[in-house]
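In structure tokens, one chain follows: the form predicted on its own.
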Amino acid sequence: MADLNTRLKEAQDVAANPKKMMAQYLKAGKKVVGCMAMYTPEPIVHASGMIPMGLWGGQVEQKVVKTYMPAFACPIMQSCLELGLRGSYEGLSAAVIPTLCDVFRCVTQDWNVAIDIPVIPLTYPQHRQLEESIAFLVSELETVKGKLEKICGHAITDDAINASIDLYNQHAAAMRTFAKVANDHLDVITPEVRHAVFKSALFMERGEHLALMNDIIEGLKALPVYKHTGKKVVLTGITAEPDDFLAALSGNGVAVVADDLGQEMRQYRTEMPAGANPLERIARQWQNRTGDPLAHSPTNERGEMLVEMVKENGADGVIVCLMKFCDPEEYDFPLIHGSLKEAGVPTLSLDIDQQPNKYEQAKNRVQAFVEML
């Protein structure tokens, strides 16, 4: 087994250098397909033999994208399009973009016009409990599969997709295990390190990342349990970037003991169920997702889920990482805040952006929040 520190450093390097990872796969003769946040059907890409590579934007000054999008559009969509317009995604064979909100729908068209990389749009139905929605989503996935087959040059078999689904389920289980084991070693798994481990999964072939996670989990289990004396929080939102924000937590002795972040654990809560039809397995996963502002639900599942996460993990409070101009998250906030307030859980809401900014105000607010806990 590789040394724990070496493997954690590897995860941090991958999270910080996705372009380097893409270059390595291209040099090895692999085709790479961009998978826009969130919920692209990666197992189909993986089953084709191509590499799914996460597109989650980054800390970049948004200049060229202003020709295509208004300033009040989602920062992730803006930064992804900005990076694409700058040529940062050169080398991708295609980009799969799920249309989960109004801004996503605009981005598919902007990308199609402005960036010389084929775009594969995918519509997720929001009336998820209707059986008709499964048939609709399977037809959408069949279209995605057909377009990917043209790019990879061969048929993508059901057996191959089922094998990839099983691998992705194994990986999801490993990520859930890591999240639990990490809480016994909060001296090693700081907020920054925890985030890097999760983020690195977006840029590695899933089998490679599973091997990395198995080494990290075994390395952590071999350490003595560490008793954290500082405060503990649960994070919720789309992302908890940049590291300056996370450094504000660790700088105040705050540990992250659970999360409901789109870029992190939200990806891994719901596995793809068993079944013979692999595309239906993927569609059923969408149907089974709960507590997610991007997946419509008539009840306040997310608020109740966050209260339970606080209790289960002995957290002192919740920090809402509110992505600027994200309508689904903003609409959800009053509901989850009401549930947390009713349960007596202290809550802090912080704006998250993807432009290079100083997070001094956030640091001050985190410090004040910790002093109140």
The other form holds:
Amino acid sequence: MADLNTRLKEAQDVAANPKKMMAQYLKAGKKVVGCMAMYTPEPIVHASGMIPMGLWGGQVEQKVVKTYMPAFACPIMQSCLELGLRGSYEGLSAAVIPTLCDVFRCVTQDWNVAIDIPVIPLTYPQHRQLEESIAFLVSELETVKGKLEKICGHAITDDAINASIDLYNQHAAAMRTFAKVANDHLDVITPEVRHAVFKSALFMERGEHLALMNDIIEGLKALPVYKHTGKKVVLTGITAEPDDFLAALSGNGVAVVADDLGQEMRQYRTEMPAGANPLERIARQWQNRTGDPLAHSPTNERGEMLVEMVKENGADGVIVCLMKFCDPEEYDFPLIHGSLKEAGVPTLSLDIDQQPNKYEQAKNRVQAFVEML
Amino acid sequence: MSEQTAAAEAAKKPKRPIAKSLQMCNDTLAKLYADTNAAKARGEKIGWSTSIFPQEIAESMGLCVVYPENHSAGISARKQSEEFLQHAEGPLEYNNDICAYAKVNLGYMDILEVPGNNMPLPDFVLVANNICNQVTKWFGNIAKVNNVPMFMLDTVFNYDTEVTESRVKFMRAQLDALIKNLSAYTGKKFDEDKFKEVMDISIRNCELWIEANERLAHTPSPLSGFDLFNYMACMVCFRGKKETTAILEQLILEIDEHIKNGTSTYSGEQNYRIYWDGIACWPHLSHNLRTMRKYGMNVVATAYVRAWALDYKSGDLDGMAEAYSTTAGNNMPLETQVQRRSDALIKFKCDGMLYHMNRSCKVMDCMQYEVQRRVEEKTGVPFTSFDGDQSDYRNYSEAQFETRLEAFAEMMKVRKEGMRNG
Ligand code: SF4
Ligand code: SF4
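Given the form predicted on its own above, I would also like to look at the protein as it appears in the form predicted together with the partner chain.
What follows is the whole complex; the chain from before opens it.
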């Protein structure tokens, strides 16, 4: 087993250099398919033998994208489109883009006309309680599968997808284990490291990342338990990036003990259930998602879920990492803040922006928050 | 006075008597709110609904339903939104960024008092996300805060121009469930015959609406373009009622009278025929009108012309599902959006296209630039755009609107002269 530090370093390296990862896979003769935040049916891509590669934007100045979107669209989609327009995604065989919100609806269309990489759109149903939503989503997934088959040049079998789903489930379980184990080693797993471990998954073939996670988990378990004396928080939002932002936490002795981030734990908390039809398994995962701002639920359990997470992980408070201009998150804020206030959980809301930015103000606000805790 | 009418009326100089059809429309709207309040007082369950929801169902059950978008628009047009915006962004902690219809409504929901038409709290909400996903979140919050059920028609975005069979099936299943569940929840019987009757009325009303709008293709236009905004309650709030048939028939009579006499409610020369893209800028309607009038610009076409072009046959639920999916441009891909606009520019013989870059509405904004380019490429019709907001008066600059329009008039002038000179 490689030693823990090497493996953590590797995760950090991958998280910081997705482009390098793509180049590696391309060089090895693999086709790479972009999987746009937040959810895409990655196991289908995986089963095809192609590499699913997460597209989550990056710290980039918005220039060309200004001819496609007004400045008040969320920075993550701005930067995804900006990078696409600048040619940074060259090498991708396709990009799968879900239409999960209003900006996404438009991104499927803008990408299609502006970027020379075929887009594979898909619509997830929002009326998820109805059983017929499953048949609908399965048919969307069939379409995605068909388009992927054209790109990889062969049929993608049910067996292959089922095997990929099992691997993804196993990996998700490993990520959940990691999140638990990490809390006993908050000296090693700082907010920045924790984030890098989660983020690296988006750019690595799942089997490889599972191996990485198994090593990291074993390595951590071998260490003596560390007692963190600083404050502990739960993060919620779309992403908690970049490291400058997280440094506002670590710099104030704050550890992350759980998250409800689109880029991190939301990817892993709902498994694809067992079943014979693989596409139905993927559809049921969507149906089973709870407390998710992008998956409508008539009872919106997110606030209550966060209170639970705080209790379960002995956190002192919640930091809402509010993606600027993200209306699904913005509509949720008063609800989740209401639930947290009612439960007596201190909450701080900080803006997330993907433009190169200084997070000085965030640092001061975290400091004030810590003093208040 | 009705919702949007106040501001529009104020903008019209010299004052002219209110048209009979408009009076009928205002009275019907006032009655809708009065009936809804009375129903609530009787202990009946009343609903709040999005604007392009299959109202045929609730209407046939005799349920009272009101429409927050229309209500917020009215508050904004009467310049009463300040209190509600402040309340939503202050104590209620809503972000400044979200749709201002939602901000005004969520603020109102907590205050429940405004001079003009008031609506009681809902016992259920009806949501179709064909207009946007924001309504899913907004009405979801209404349902959660009031602890009432949300009945939804998820029209699943069409990224291709065709509505797939799987979409129709899913939506049909939702309509069936909606009928069953709404009836069970409200205790109101669902009657096939009554439903069919309401469908017939609705189909007729949608036809009349298009007919009235299409009269503006006449040169010169018989109406000042914003006039039709005053009748939108007919489509949003009582699309399934017989009253609407009477209102629109009367309106068409009035329009025809103008055409016959060669008159128009637009005062002055109509130099330029404009397509107004996007929602009206309710808080600044009078400034919009004044500025446009300076150059003799008259709005002769809007997206509202076909926003309720619900093309289904009475009794055909599959067709109805599909119609609700395609009628809203926001639920359709770029290609369709470009085609619909280009068709309208030609049909209404427009000289220019004026895009409202609406700070509230991401779904309309985030592919607008490409729509602008393509529509111009396809039709040669010049365009300009301005920054505004349909409900948050703060997101608008009079100076910008004026400068943009000045340049716009120049563009259209040059093109017209060029065409005249061959
Ligand atoms: S969910 Fe939020 S962050 Fe994601 S694309 Fe939509 S607006 Fe942007
Ligand atoms: S203005 Fe736009 S965001 Fe607001 S409700 Fe209408 S379609 Fe939705």
